[in-house]
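Given as structure tokens, the chain that follows is alone and in the form predicted on its own.
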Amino acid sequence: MNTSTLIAPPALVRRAEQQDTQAIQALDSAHYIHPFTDHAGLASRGARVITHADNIYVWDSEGKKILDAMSGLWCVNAGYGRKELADAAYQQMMTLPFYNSFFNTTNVPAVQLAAKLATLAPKVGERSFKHVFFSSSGSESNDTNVRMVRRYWDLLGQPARKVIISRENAYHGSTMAGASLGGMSGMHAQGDLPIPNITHIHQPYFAENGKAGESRADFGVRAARWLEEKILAIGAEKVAAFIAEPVQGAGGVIIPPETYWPEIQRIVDKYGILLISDEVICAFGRLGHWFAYEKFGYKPDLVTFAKGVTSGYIPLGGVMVGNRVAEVLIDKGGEFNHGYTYSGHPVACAVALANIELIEREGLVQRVRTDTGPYLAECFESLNAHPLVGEAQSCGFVAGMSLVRHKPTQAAFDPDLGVGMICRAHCFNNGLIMRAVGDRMIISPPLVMTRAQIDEMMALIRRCLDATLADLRAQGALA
């Protein structure tokens, strides 16, 4: 079959009732290599074709309405269908669709956005953020962090400080440097990763690494001290930085104990290493603050952002560069030999400005912190009563729950059963997008979600848990 003749290009923008799903799936299988996908498996069943969206819902090419509890991919903070963001993109495209930031040039939206972000990033202690480096994604931003951190130490006459410490099961992107910073073994198994001078410590996940009889508070301190042990094993004079997500997102919404970040701060201060807060997921209201480091009270030197800065409408990422680093790079560094074609893209920056204005106008950050976030926490915690749920936790507008074989002992399922994927299939079949990370189910809803929509989502989650439980009982998979 010649798949190139299946659909004329104008058909690709038609609404669901006009789509030829099988034809699109055939084109997809023939030409589109997806991220993080088993393509042979996908071709055998056909991709789900999403055609349009509004508020917190998306529709597929069969006309099915689905509640998107993952905000696309952690990013559609302001919800779908926001005309203000489309208008901002259109107006900027008609004014200046592109110009680069090389060759001593700039553009108005990039300058305005950098200044706006500097006002949003709270000063913690003596550290503040006045400078921004723009990229197109979180992955590019974390590559930038590696370049900045190593350049910083070179300029200070300490070139041996090259090692960056991260955490197992962390996600920091999919480029060579980003995937190396991340601690996911499946990613490291492809591409000879990690690259040199990047190493990892255990994640602060109590269910996995806590000891019998140990309190969460004690575990948080012990988990943080894994960083100190690693620093001492390497030699403090060789360690450049520690990078971590405030809450690990793609790793399964791993929420550290309250004692974790204060101890991390003590350790990085003691040894003088830089602290990088990867807030690609957690910034722009996701945890009830513009930046999550404010919630946890630590003092980063660099902050990675992307996703929610434009609500995912246009690709944009960047690094908030703290004064400690920026002053050295600017005053001592001369030319910084790093950058991207789309650094400070005027359309992306214009959409980001409109998105931030929208979030401010509708009070979404405050709403998550004081209203819908606490309500979601109350609702999500109630899932702990379900016989399949080992532990359900939330933080702002991210939440995760583990599915267990035996609730009293928290015994896990055989990984070969794919319990998380069974549950995810029930979610899609019942009009809900919920992500499976192993046997841990996670959500990250749009910040515009109302209490009534939280109730709607929770009813769908319970229905899917019940359906999964019935399947597992029928298989005799429960203890």
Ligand code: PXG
Given for the second form:
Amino acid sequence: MNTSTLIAPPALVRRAEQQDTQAIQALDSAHYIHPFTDHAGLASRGARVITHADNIYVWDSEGKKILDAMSGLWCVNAGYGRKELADAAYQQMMTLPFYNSFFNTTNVPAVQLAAKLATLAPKVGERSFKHVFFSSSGSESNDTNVRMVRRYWDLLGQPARKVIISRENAYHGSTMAGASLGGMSGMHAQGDLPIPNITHIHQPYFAENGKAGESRADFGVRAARWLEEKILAIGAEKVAAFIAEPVQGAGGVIIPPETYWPEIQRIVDKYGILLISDEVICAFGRLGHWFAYEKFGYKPDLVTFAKGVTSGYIPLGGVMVGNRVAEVLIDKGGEFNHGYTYSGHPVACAVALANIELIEREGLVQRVRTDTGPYLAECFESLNAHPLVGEAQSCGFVAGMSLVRHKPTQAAFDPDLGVGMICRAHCFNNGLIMRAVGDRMIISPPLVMTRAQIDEMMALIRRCLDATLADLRAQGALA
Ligand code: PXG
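Same protein, the form predicted in complex with the ligand this time rather than the form predicted on its own?
Complete assembly follows, chain above in first position.
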């Protein structure tokens, strides 16, 4: 097809809902390479065109209203359509749309945001967070972590401490370092990853790695000790840091047993290893706390953030740098040869400040912790009675459930059946965005979601599970 005739003038493109969906789809497949997408496969189906959004709903170009139980991509914590955030961006763009923080300069929103984040990050034991490094994404922030951690050990005269230990099925981004830190084998297979000196241990996922008859609590301790085994196998004098998500998000909302994090803390303390908490998904109220390490009671040295800091309205990420690392970098470090054009971008920082103010004003963190989070847990865990559900569990405002072929034994479906994809298709058709990771169905709703909206979402989830079950019964796929 000659797509050049389909290129619309900018004024028309601005309101995509007025466009012919097929024309947009043709332009899309002609020019736009999507993230993590089989380009040819998508071209044959045509992308769904999302045109506008409000509160917890998005609309597509056919006028279909969809309840977005994924907050975009785990990020729209404050919900869609928040005028305060648009106003903050507008005002900052008119005042100072950009200036860099290199060459001994700074800008007011970046300074104010760094100071605000320092007040939000709770002190744990002797660890506090007074300093922040800014980037534009979670991936860039984790690249920063790799550079900072290695610089830290160099400055302390231990340059052999290079190895960073992560976990299988972790997600830490898509740059060379981010994808290497991540434990997704499909990503490592493309591009000769991981880069050197990054290694992985098993994830604390009971359904996959637990033993028959083992309690979840015992499993949590055993899973944490995989870290100790790895440290000893490498030699503690070569290990720089351990990085982990408080709750694994993209891996399928894997919530560790309560015994996991305390044992991890014991091990990193014993061997003097830095602890990096990747809270790109879990911070800014997602687990009912500003930062998730507080919920689990561990003491990270570096905390990665992005997504919810601006509720996804504009790209911003960063690293909270704890006093242990900051004191070495600042007192002994001289110049740290690292930074991005958009480190401390004034507009992104102004939007983040407005977003944090809004979340504080509406008490969303507290609400998730004491009201809507526990209510979601009660509703979501009731799905455990559904014949298709192996285990349904939530933590704050993330939740996941496995779909299983045989409930009593938790036996999985043949992956070729694509059960998660069947369920996801029913969700779209019924006006619900729920994500599938293999045969795990996961949600991460906007924090503004009310109890009534949780009921509305649960009714849709049940309808989609029933429709999936009916399909599988018709195929004779159940045990
Ligand atoms: N760390 C964690 C824990 C993340 O979840 C990143 C780092 C990277 O952030 P950026 O901003 O560079 O994308 C993420 C991102 C999914 C999905 O399919 C999840 C993410 C990104 C894209 C898709 O669930 N998380």
